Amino acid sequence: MSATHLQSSPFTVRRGSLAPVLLLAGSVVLYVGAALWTGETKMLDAEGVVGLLQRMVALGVVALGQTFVILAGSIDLSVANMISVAAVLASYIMQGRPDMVPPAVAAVLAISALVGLVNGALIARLQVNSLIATLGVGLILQGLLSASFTNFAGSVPPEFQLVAYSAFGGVPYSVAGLFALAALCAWLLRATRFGAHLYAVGGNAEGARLAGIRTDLILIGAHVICAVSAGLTGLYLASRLRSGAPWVGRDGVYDLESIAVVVIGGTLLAGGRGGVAGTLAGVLLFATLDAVFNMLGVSAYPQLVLRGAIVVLAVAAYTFRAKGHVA
């Protein structure tokens, strides 16, 4: 069965959404309004905007991977610990040596893919609930990491720090990498058989199975992509912090926030509807909130309250619409 046919089949949920446009407009209004209100007009120049985009990178990369598993009707609560493992493993292997960068990156990507494979197999083959399976795997990773390391481990060489701190033509490598990765993910979702099957599985898993789709392989693939994206985030944070520590992923609450921005961006928790544009728009909103609260001099706690309220309202609105109460 062709990807084109699957995209138009009755068990594939319509993907269009106004969420990305609304979130983008809201973020721009909020950011510009806060800059003018506080007199921080320097935040509106090129350097300020680039700084805002850099706030998106860490959460944005892992959220792109989370988008795949949520589209498939699953979820991944192990990403925060996977990020910590990746950051520590990378800096521990590198030990400040440029020649150890390729082996370190390869090891991180291989272990990330293995973790994703385990998550996917537990869910797809053993029928373990995704929340329980990924939470359990995350706790195992946390236990192994905490038993082996208690503080920063190793260091990354200056050459690897270029990932987080260098730019070309005024555009940071990290920001360019985020949008390049987003373009790749969008292509996978929109222009490949895997993407069409992923939407089909999320929209109606039983219908997809009856149509001949290997739903287990699609689900496993989505979890591998998610875990690898967490590994990439860990590599970025190691570059940014110049080392890795067991808490770098958990301190960022990347598991919960990656789910939140995907849902805010219009991807249904039940799967089958959403996409990359909405996820990036959700990440932009959270980055804007960070910047605005810094401009206003407000502590992080009210920001957590506001984020929680936004997530609850967004989920409530999408649930209301999914039930057909809103056209």
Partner chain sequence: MRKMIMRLAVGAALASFAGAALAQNFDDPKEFQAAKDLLAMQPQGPADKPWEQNLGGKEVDTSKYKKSGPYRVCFSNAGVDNPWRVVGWTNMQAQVEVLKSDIKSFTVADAEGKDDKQISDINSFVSSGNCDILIVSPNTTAALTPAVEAACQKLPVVVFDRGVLTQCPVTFINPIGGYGWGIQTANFIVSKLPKGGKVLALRILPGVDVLETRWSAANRIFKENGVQVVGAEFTNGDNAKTKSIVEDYINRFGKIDAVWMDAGATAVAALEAFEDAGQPYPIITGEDQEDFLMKWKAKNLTAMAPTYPTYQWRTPIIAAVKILKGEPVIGPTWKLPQPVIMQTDLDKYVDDKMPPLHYAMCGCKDLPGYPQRWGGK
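Think of the rigid core as the biggest set of C-alphas that the two forms share within 1.5 Å after superposition. This is a predicted model, so every value here is computed, not measured. Residue numbers count along the first chain shown, from 1. First, how it differs from the form predicted in complex with the partner chain.
- For Val49, the Cα coordinates differ by under 2 angstroms between these two forms after the core has been superposed.
- The Cα shift for Val29 between these two forms, taken after rigid core superposition, is smaller than 2 angstroms.
Given the form predicted on its own above, produce the structure of the same protein in the form predicted in complex with the partner chain.
A single chain, with no partners or molecules, comes next.
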């Protein structure tokens, strides 16, 4: 999104589509290597791998949504706050009562869709820069939320906790859900007209408009999808944490991390190129880093330094051959 005049070269395209495979391979090598090196071979059995995949869920769901927004050439900084709103709202409405689960889920989906609509409208209609629009909406959401709730609010019933804590045949519902959602997103992007138009808008908004695409509607749609995915992450966190607190999204740094994994996954920050597979691979890399740092006993501060360097290098690995200018 902050790139201008990024020209396509066949080479970057190939590298871009290779990104998911390379990231996947890299993550596997890192994870297996660390497990063998430290002798923690139990991390390689089914339970260990499921634990690794479980680390992907919260970031993964919101990153799938962020992929749509970034593909459209926009960005969403409000997702972390949206996640907090969703988590608190869900557990506050449920108050531990199973019969309140459907209304709570419906309310979260409705509010998150509304937030996405506002984000999209600000950007597409009022032409507010997407960073500022979503930063501002995020601040507004967080302020209202923190003014109303100061701690964990309400609780979710045991039935709803099954979302995060239950499994079928060793595969947690939440992990299966993440991959199902990813498949749905891939289908939306690859097999629908909306998806094709999204790529067109991200690649060249003016060209898309001249070709008769309602670019504003596409942009709003992408933002609604992103906000709803943040709402889903909030629901998952409420289930996993048993309740929602107004800081769960911010503490998770889901805004910047979701952007980082999407871009690491090979989606152009300027929009128009990339996809779901890369994002999932980026999320896997982050989950692997968490697990590997634990296994190797890397302490918290060097972890920060390494993570920063890895983010830059992973993105640089396929941007550095780009022609033209990037700001």
